[in-house]
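To begin, one chain is listed below as structure tokens, in the form predicted on its own.
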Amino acid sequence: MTRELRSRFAVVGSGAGGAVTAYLLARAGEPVVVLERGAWVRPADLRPDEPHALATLYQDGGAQLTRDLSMTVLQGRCVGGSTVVSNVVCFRMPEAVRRRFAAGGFELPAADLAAAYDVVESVLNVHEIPADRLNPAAERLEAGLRALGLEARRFRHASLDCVGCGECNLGCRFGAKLDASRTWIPMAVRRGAVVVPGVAVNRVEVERGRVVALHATDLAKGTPVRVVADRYVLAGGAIATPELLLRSGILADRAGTRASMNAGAMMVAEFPAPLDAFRGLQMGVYHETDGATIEQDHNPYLSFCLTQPVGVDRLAAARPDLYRHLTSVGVLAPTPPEGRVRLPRLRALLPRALDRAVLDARLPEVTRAAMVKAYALLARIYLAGGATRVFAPTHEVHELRRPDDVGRLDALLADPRAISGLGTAHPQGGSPIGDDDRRDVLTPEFRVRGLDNCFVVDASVFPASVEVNPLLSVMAVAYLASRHVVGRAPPAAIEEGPAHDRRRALGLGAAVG
């Protein structure tokens, strides 16, 4: 028997874009139902268990791959989406990116965008990471940057009462990380929104230029669900939203196009004294260089081993204390919007579990070159900071012990397939927005072309990579998009959520804890 849900608004996805949209709809007094494929995992449900977290919180248990199997694609699959497994690192969109978007028909007025960031950051309690939450390896990276006359900057992130446990990618069992599941979603629920986890939306039903229903499946029961609303918001992310459009036969000539990402991989260094880099926040210090960003990112042990050269793992097995001496830093570089989200070939012959859209993308030469240049700089930074050896980010072990060794990286990384742990946690595009009726999936009002009552508000709207960690930009753009989705201007200020509750209790106005 088909279960039917009815509401004025239906939002598909509860990540950065869907969560903000759901809250703003509920705040405006609109009935809204939020459909989420994943489970609703509360802090009390989490434990310091990497395999459990990967299986519970990540799409494909963290093993989602691009079409040619060359890169991992990390995405959350739970209420709150990828924000739950992110480090909640918060960057504003670079001005150069904003201008390029505007030139392509996606206008985000600078003053409006800045105001949106201000509102979102106040809810998320965005602040610079304090020194006592940095992991011990941050000091070594800072020392190396200073020795080379380079700037070391600390990340800004979203938290309240963070203990610096170093397990951000496993969710936050302390409830300190202010991801969407701790802010926008409960704020929306308090104002009347209904969140329905464990429901996968399979198809959009269209009649005469309007969406009339969503066809979904209750994953626990295996039974059909039909969702009827006046307006629909697709916010499943940069793969799921284009997939839904493609499965529904909506703009099949362009849905899934112009996909991009921030690609990256880790480089590991060994220091003579134990660092215990697993104590403190995974991400603390970064440096922006030409075409790439060097980001400190020390993963918990299992994830550390999965993203490192296999030989380093073997060395660690032979020398049990080696992990205490190691630290890792990632290089992150944007790709051009040349990828595409595709449905699998021969779908009719595949079992349901394999009938899934994939990101068809490879590492372009311009991105590989920027990464190699950044790795060479990072190796010199490590060595200047006191590292005894640096491991090239390759599948086989190649050690760099002196500055003269750094030149080997050009040859070692000439083929992208040689890069160990290559992947992305920032897929973007696939439902690009713009003013070209023949090219773009969305109108400048975030409406799916040809459909009066269907909008998209997630990372898939970006016509190219935002070039930095996109969480904050997705939320800020969702805030601006609400003018069209909700039909009224968003509030000039939002004073709800854990951080604002704390500020009121303390009589403060600035970020706390």
Contents of the next structure:
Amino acid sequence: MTRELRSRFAVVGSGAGGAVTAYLLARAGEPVVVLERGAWVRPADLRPDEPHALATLYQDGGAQLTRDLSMTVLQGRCVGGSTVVSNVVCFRMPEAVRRRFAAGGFELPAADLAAAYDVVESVLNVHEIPADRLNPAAERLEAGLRALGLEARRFRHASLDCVGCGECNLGCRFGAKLDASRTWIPMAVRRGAVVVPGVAVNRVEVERGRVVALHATDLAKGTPVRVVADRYVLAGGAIATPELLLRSGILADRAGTRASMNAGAMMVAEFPAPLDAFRGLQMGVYHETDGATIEQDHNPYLSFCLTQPVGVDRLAAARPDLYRHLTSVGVLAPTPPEGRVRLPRLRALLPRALDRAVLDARLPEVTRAAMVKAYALLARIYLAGGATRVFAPTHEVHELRRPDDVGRLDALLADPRAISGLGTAHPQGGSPIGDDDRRDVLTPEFRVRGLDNCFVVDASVFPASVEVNPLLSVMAVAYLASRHVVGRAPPAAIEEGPAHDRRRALGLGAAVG
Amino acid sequence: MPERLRTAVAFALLALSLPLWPVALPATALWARRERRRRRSSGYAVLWPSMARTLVAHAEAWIGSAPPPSGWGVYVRNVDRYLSLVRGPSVGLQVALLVAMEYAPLLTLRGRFSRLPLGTRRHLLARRYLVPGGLLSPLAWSRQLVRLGWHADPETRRRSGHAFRPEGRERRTLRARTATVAVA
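Switch from the form predicted on its own to the form predicted together with the partner chain and give that structure.
So here's everything in the complex, that chain up top.
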């Protein structure tokens, strides 16, 4: 029997975009129901168990792959979406990107965007990571950068009472990470929003240019659910939202197009003395270089072994204590919007294995070149910081022991498929906003073209990569989109949430660490 | 016999066997049914016993012929537990890749992967599965399951020196420290 849910607004997805939108709707007094495919996992439910966290918090258990199986695509699958498994490092959109978006019809006025970032950052308590939360490898990287006369910058992140456990990607069992499940979602619920976890939306029903219902499945019971609302907001992310449009036959000629990402892979180095880089936050310092960002990112043991170049993993198996001497840094580079989210043609043949949308994307030459250049710089930084050997990010072990060895990277990584552990945690695009009626999925008002009452507010709206970790930008853009979705201007300030409560209790006005 | 000739002969035999396929398909269905039944008796939630053998054979060739500290049983159960917790079609894909990995050597006139000598398995992994862009390179994805099973072994983690933290006294100290930072 079909269960029916009714509300004035239905939001599909509870990640960065959906959570902010749900809160702003609830704050405006609108009845809203939030549908989330994953479970609602509270900090008390989390435990230091890497296979369990991978299997239960990530889309496809952390094994979501691009169409040709060449890259992993990491996304969250729980209430709070990818924010729950992210490191919540926060960047504002570079001005050059904002201008590029504006040229294509996606206008984000600088002053409005800055104000939106201010409000979102106050809710998330965004602040620079204190020195005593950095992991010990940060010091070696900073030393290497200083030796080469380069700038070491410290990430800003969203937390309150962070203990620096180094397990951000497993969900925060201390409840210190201010992801969407700790901020916007509970704030929305307190104002009357209804969150329904474990429900997968399969299809959008359209009649005469309006969405009339969502067809979903209760994943626990396997029973159908029909959701009826006046307005619908799709916020399932850069793969799920285009997938829903494609499955529903909406703008099938362009849904899923212009997908992009920040592609990356780790590079590992060994230091002579044990570093114990797991003692501190995974991400501490970074350096921006031409076309790529070098980002410190050290994982707990299992995740480290799963994300490292293949050969290094085998070395660690033969000598597990080697892990104490190793650390990893990622190179992140944006891809042009040339990817596409597709539904596999053969999905009917093997539905249990193939019936889901996939990102059809390869590493373009421009991105590969930027990454290789950044890897060469990173290898020099490692060696200048005291590393005894640096491992090229290749499928077999290639060690770089002296600055002269770094030149080998050009040949080793000439083929993008030679880069081991390639993947993304930042898929974007697929439902691009723009002013071209024949090219873009969304109008500049975030409305799906041809549908009066359906909006998209997530990372899929970006017409190209925002080039930095996109979490903060998705939230800020969702905040600005509320002018169109909710029908009124967003509040100038938000005075609620855990960070606000703490600031008020302490009589402080800024981020509290 | 050269690798390309082996593959060509295998495909020729496959084409010649086309008339037998209507018989082979029901036989395959029966085999799958038997494997599912054996899965239940072996206590696995997702893996078939033949897949467990493939995983062990892959780990021997990839990581090392000696078992992980807690033994092959724990290694396979780590993978089975992980797959049983995952929701979504990727479980089907990963299981399909394991089956494909077991039988792919038939395309080069060799036996099933788990029954090949260690040297041949290593050769296949290095020369066929790990060749970027190669026909069989998608099968290399099952190495993630191998890594997961191997490194999720609690004894391996202990030997690595990694510890989840902060617990006990250290956690209380860190809590006190963060409160100090907040007031400052």
